[in-house]
Structure formats: C-alpha cells, structure tokens
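In structure tokens, the next block holds one chain alone, the form predicted alone.
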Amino acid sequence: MSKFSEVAVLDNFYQTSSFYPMPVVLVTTVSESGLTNIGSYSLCFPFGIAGDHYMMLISRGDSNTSLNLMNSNNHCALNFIPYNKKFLKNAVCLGYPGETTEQKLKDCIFTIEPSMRNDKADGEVYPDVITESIQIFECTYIDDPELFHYANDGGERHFLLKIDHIFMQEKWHKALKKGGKFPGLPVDYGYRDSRHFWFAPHSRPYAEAIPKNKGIDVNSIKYEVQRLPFELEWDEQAYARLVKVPRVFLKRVLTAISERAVKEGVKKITPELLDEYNKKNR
C-alpha cells in the first residue's frame, strides 16, 4: 500500500500545499518620494540562466515593491542576507503588507549604502542596498511582453528583472572562485498555520564526485572558462571543440588557451581560432 496522500492544491500552494525551500531576499527599490524601500520576499527565482540574465520576482500586485517598479523607477536590488535570527525577524516585520516606505524603515535594522553600479545613468535614480547582504543583484525591470507576459487576476505581479550586477562579500567571491566553502543562507518555509514563518539555517554542503566514465558536456566547459581570470568573449560553438578534453586536464587546457589569446591580443575565442591552435601544438 502507497505511503503516500494527495494533498489538496490551494492558493500559495508552495507553502499550504507543500514544504518548499526557498531564498529569503531583501528587495530595495525607490519609492515615489525618493526614498528606499525594503521588501521581504522569498518568490524570487532564476528566469533566464544564458545570454541575458534574468531573475522573476513576484509580489502582491500593491505592495509598496510593485508600484514602485511600475510607477516611480525600474531599477531595485536584491539583497541576500545571512541566517541571523535578529535578522530574520526584521524580515518578517518589513514583510508586513499596509506599512508606508517612512514606517518600514524607522522599524529598520539593517544599515543601507548607495548602489555600487559603476554606470548610472544621467537621471537615474538608484536603490540603496543592505550593507549586511552577503551578496546583491543590482537589476532592472524589464516591461516588455513579447519578453515575458502572464495574465493574471489574482492580484499578484510578475516582474521580469534583468540582473545589471552582481556584487559579493570579498570572501565569499574568494570562495566562489576556489570552491568548497558556502555562505550561510537562512531557508525559508514561508507563512505557514497562520501563526509564523518558518526559516531553516544553512547547512554545510557535501560534494559528491562527478563519475570518471561521464563525459564533459558544453556547460561543464562554459562554467570552468567563467571562473577563469581572463577578460575573454568565447563564441559559443567553441564551447563544443573541447568537449573530448579528459576532465582532469580541462582547466590546465582553458588556461593555456586562455593565457595564450591574452598574449596575442585576441578578444574573442572563436573555434577557427581553436583549430589554429591545434594545429600549431600538433
């Protein structure tokens, strides 16, 4: 006999109808009079993961979040802060619908500083970001429908982001670039038996082996090249002449392309140039 029930599928199903882990992200954008005002969301997911980037936000249809982006500026950042319960109940409290920009942030505990965008625009008004973040995606909203458009009546909004930048703790950029160590990101559980949210810490990952007698596809190569110091545009069919390259040597091959195009003064790795290559090394 099945362990298993249905579960009725109700309104905010992710968290009536199911245990769903989620982010917990802080969403600064400029309210009408110009001030910066603080959200707390956990419906904030990647969208677009190649070419452009993107994040997809949802919200109540008239938080301060949503008529901000629609009404007073289409820039906001997303800030990731760590698992601290003192600041996850100030999440709560700036998560609470109703409240004005001026109320959420005499309630606010985090310190905020300017946007760290290095092209702002004539004009532009930017969102301020939580110094406490361990990491910021400074975005724009995108309103165009042949982009991405969902119709609905529910009140809620869907709000395509473009991410602009991304900024990082220096440690936890070190530790991007290296690997093995992790932030600790709070999971939240959402607002569940109409008492509470629920927020689960971070636990340390494990790392588990990619097996030796798989092979290297076109994103293993795109994502070893993107943690490469080398400011280099690949196109992308070269991703695919290196995929007969043993995983092993992957990395120590990239370099030396790499190191090599930076030295000829090449910008681009295109695959005529990687057969050239080949060829000279034959």
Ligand SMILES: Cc1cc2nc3c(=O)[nH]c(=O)nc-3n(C[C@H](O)[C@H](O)[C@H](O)COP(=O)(O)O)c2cc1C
The other form holds:
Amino acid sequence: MSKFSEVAVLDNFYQTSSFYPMPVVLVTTVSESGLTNIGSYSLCFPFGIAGDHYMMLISRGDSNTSLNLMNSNNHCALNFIPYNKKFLKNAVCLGYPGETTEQKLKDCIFTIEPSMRNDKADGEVYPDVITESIQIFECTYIDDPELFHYANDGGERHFLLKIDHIFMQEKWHKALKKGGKFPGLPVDYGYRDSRHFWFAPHSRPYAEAIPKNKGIDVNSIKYEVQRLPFELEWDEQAYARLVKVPRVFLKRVLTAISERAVKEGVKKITPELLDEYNKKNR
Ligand SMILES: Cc1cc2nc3c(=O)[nH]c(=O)nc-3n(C[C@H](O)[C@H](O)[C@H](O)COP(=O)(O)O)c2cc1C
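Would you generate the structure of this protein in the form predicted in complex with the ligand, following the form predicted alone above?
Complete assembly follows, chain above in first position.
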C-alpha cells in the first residue's frame, strides 16, 4: 500500500495544496505620486540565470506593485529582509491587500534610503530601498512579449525583472566571497490558513561534499573564478579546459593563471591562452 494520497490541485496551489518553501521579499516601487510603496512578496524567483539575469515576480494584477510597475515607473527593488519576528509581523501588515501607499507608510517600521544605483538617468525616479535588508536587487521591469509573455484570466501578473544591480551588506558580501557563513533569511512555508502566514528561520547550513568520483564540472570552476579577487574576463570555452584539474588543486591553479595574466597585462582568459600557459609549464 502506498503511503501517498492525492491532493486536489487548487488555485494558489503553492499555499493550498502543498508545502512550498519560498523567500520573503519586500518589493519597493514608485507610486504615481512619487512615494515609495512597499509590498510583501514570496513568488519571486530567478528566471534568467546565465548571460541575461532576470527575476520573475508574480503579483495580483491590481496590487500597488503591479499598478506602479505597469503604469508609473518600471523600476523596483527586491529587498531581502532578515529573519526577525518584528520584521515578519510588519511584512504581514504590508501584505494586506487594498491599502494605499500612504496608509501603508504609516504602519511601516522599516527604514528607507535612496536607491544605490550609480547609473541613475536624468529625470528618472527610482524606488527607495530598505536599510534593514541583507541584500537588495535593484531591477527594471522588461515588458517585451518577445522575451516573455504569459496571459491568463486569473488576474495575476508576471513581471520579468532585469537585475541591474545587487547590493549586499558588507559583512555578507565578505561571507559570500569567503564562504562558510550565511545570513538568517526567513522561509515562507507556503501553507496558509485563513488567519496566518507561516514562517521559519533557516538553521545553520551544513556542507555536503560533491562526490570525488564526479570530477569537476564547468560550473564549479566558474564559481571558484568568481570568488577570486581578480578583474579578469573569462571566455566561456576557457572553463572547459580546466575540468581535468584535480579539485584539491583547482583554487591554486586558478590563482596562478590569474596572477600570471594580470602580470602580463592580459584582460581576457581564452582557451588559447590556457593552452599556451600549459605548454610553457610542461
Ligand atoms: C509573506 C507574504 C508573501 C506574499 N507573497 C505574495 C506574492 O508572491 N504574490 C502576491 O500577489 N501577493 C503576495 N502577498 C500578498 C501581497 O503582499 C498583497 O497583495 C499586498 O497588498 C501587496 O502589496 P501592494 O499592493 O502594496 O503591492 C504576500 C503577502 C505576504 C505577507
């Protein structure tokens, strides 16, 4: 006998028909009157991850966030707040449908500060960002049906958001480069009853090693390169040249290649350059 029973797939199935862990993001947008609106969102996920970098935000079509993005200003910021019960209580308050930006601002406990973009266009207004955030994605809504189009009659809107900038608290930026430490981000558990949202803190992540016999894949090399402190461009094909390097030596090999390239004034690591370095090393 199976231990499973079938669950009816209902509207809002991520809340009604399943347990579905999601992030908690406060989305800031600019209202018609120029104020920064704050709305709580969990349906906010990476959508385009290589080459072009996009997030997908799903919102009811008549939310302040949707209306601002469609009608007044196509910029928004995704503010990832830390796990803190006081913050989550306020996020639930800011998630109450039907309130105007002015009404919401009165209840808001978060501190806001101006956008940190260094590419502000003249005359353009950008939403403020939330100071208490661990990280902030400053984005632009791209309304291009050739790139993404989804039509349905459920009153929901799907926003393809180009990630223009990611800003992170210095402490966590360091941890991102060094590894081993993680910020306390909340998990929205998806499940909802009529009276509550349910959140969980994450516990300390543990490391699960990739089996040694799997060798090195191109992505592992990319991640390692991104963590090195060198301003070098890497040709996509170049990573593949290094898959045979034993994992334990990878960082050392990448550092040696990068140091040599910097010393020689090379700006881009190409497969040909790696072949040349390899020949000279033999
Ligand atoms: C934790 C949390 C997550 C939410 N996630 C979403 C979501 O992903 N999409 C959505 O349409 N509404 C979501 N809501 C409800 C919105 O916050 C609500 O519609 C709110 O009115 C949006 O604010 P706005 O009108 O200022 O944009 C969420 C609410 C909470 C508290």
